[in-house]
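A lone chain, given as structure tokens: the form predicted alone.
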Amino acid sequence: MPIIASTASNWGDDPWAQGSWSLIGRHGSPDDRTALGTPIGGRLRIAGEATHPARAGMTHGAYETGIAAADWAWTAGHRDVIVVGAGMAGLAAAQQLRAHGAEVRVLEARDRVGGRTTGVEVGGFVFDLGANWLQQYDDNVLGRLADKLELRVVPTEFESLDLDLEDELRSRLAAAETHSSITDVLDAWPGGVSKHLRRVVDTAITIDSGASLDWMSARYGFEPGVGEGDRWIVGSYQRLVDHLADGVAVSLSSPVRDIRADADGVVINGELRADAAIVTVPLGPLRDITFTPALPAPHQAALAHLGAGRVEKIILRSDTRFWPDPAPYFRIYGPEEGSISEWLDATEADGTPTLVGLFAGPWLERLWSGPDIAARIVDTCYPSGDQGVPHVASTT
């Protein structure tokens, strides 16, 4: 295939991320994710897009978290604060503390700023490997800041594959048992799941989450936000991540490994001293970082209950438009029960035909296996010929 630049995410093998977004597993709720927020003896406080009840996985959710956290900061006090973390939660958080008027420092493990938002430069222009859309764009306090950046958005919208059985769907799981997974709802289902069930819940749940359906919550698994009012930035969160970093002081490559508080504040990685600390880092590396005392038992059972799926991305760009289907948004199923893909015609852009194309589900083990992503994921999408070519599901 005409390929002439690709590039693909890894998020699950990422150490500073271990996964995409936040998810609520079978015995949790949304008040893991207060509880998790909670401050934690007046010097410690997690922020981020876990700790948001209502706009988890978003990074609308993850930079309210970071204002409400730099608040917290300020009113109890602390003029001298760390920040754990420079992505959406982070960046937030260190410029509300500026605003203030605190003495704030920000460590971020990586080499860059940004966290799970990442723009990178693709035949010659910049897209997103990971956060790509503004979603609830009315209600999104970075879709005004977009807007005061006069970035350029195009809404998009993934079509139910089934709107009635979806709304089913979500009726079922909300009246499951406490402590139910999805696939306990499934199992029960009235005459057994059809091919067609099985594909409403990969495109209404797998895409979105990237999670095993054993250990996702029934009732709360299925989180509301994502696919409302959705936009996607063209050239990416770039200009965002960098507004919000202007003037303040990160230190790239410094993991976190440390965490102590006293009565009298906060010493990171045993050297560096402050009044108090907010952590913004995803669910993975937050379990890798080790707190003297202890977590409380509230936020050590909320890790317990709240996990991360794998959702991984590829961006091809071509001489060629090479895909058959008209539509802008498509998806395409895997051979394996529950993979799935969606697809962004992103041409639009600059003019170049692209793809952006987001994976779940078990086919990610063999299509994120080695080098050649690209050529693994065009053979298997788009093969030519007739024999082998997966369903193609399309969206206007």
Ligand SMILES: Cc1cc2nc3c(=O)[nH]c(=O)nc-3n(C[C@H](O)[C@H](O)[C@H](O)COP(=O)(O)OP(=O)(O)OC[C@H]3O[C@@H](n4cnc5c(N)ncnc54)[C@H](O)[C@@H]3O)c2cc1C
Contents of the next structure:
Amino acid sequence: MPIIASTASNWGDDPWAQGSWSLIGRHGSPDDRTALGTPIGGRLRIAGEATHPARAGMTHGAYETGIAAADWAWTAGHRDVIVVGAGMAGLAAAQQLRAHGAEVRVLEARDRVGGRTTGVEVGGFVFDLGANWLQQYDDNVLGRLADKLELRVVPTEFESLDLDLEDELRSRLAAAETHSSITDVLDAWPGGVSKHLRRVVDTAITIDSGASLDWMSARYGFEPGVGEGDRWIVGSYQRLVDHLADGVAVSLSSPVRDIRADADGVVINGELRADAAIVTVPLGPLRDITFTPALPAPHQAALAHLGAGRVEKIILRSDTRFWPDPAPYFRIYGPEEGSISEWLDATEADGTPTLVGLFAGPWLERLWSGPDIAARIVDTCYPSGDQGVPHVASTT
Ligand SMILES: Cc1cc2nc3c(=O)[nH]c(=O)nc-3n(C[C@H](O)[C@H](O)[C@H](O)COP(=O)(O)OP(=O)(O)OC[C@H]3O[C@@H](n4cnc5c(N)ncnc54)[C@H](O)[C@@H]3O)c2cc1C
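Okay, that's the form predicted alone, but what's the structure of the form predicted in complex with the ligand?
Below: every chain and molecule of the assembly, starting with the one above.
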């Protein structure tokens, strides 16, 4: 086996993420994202990627919600603010509050900052196990920061498997009845679902969600972002995160379990007091926090309508270029229906043959169980090793 180093994510089992990014379920709409981010009783506001109605699931959307929440707190007269979570939204909120002149403390459950962005060293170079693209680059506030920090960013093209069929899929989904799921639309597809259509769904929806098509909203499952001016950050998000964390007081390994808010302010975990709190944790951990008084009905409805899927990543470094696909970006379909992986050839990072694979679908259960994930993945996707041909050929 030519693999010399590898690292795999596990966002699905991570208690502080409980999934990869937020999605809209069949009973929801983007209004739920707006509702979740609406200030609560003058002292509390939820922010983070799940609350952005137009840029959900992305780092720059998360960042923008953090800035908006900080401006709200400052304008409301709060001068001592606790921020829960030190991902993009939390760090943005903290920096903005500092810039306004407020006192700000950040409470972070993990022993590191960055949340769902995390750079890890794999075989001598740092790669991202969470976000690694800046999407909508020309209109991305973090893209401007990357420019300022002179980060190396490489454009990547996501080719559609079948543009016409994808357009038809999008228009049928957009025209679906309220509360329909993606499965409902596929079940009504004239002539049934061909293998080709199934693959278009995998490439257009499953890999960008990692969620059950039964659960996902037909109308709102496709949200903007992916495939729109994407640029991959060579060397990882780490420098952006370090820049945003600079000067911010973050208490690491400080999970928040309880938030009380009243007319005088907020009390966190029964002991820490502040004028207001901004809570930036992902949807799963948010559901685990006890709020007193309970969250208002629109927030609870939003939490019931939104959810997260599971998309995992592996970084494989090798002493030989064992994959035959010449394209910098390609796909491999799994033996289980609805299983897909998208691969980025990241060799240009430092010249060592490197693949970054994103995985979604039922095969995650098998591939991501127990040790030696890399060996299982290579056996499944490249069964003949260094002369290998992908198990199911790439189609772009
Ligand atoms: C595999 C993968 C690939 C991705 N690819 C991209 C991409 O290429 N481009 C892109 O734009 N986006 C991508 N994303 C999405 C992007 O990472 C997120 O949208 C963004 O980082 C979310 O930022 P956030 O601040 O809202 O949440 P987070 O980054 O999750 O930050 C929340 C923080 O809260 C902490 N926390 C949780 N619970 C508690 C608690 N109870 N008490 C205290 N702290 C708590 C967490 O530890 C975390 O640090 C990807 C995500 C994944 C998982």
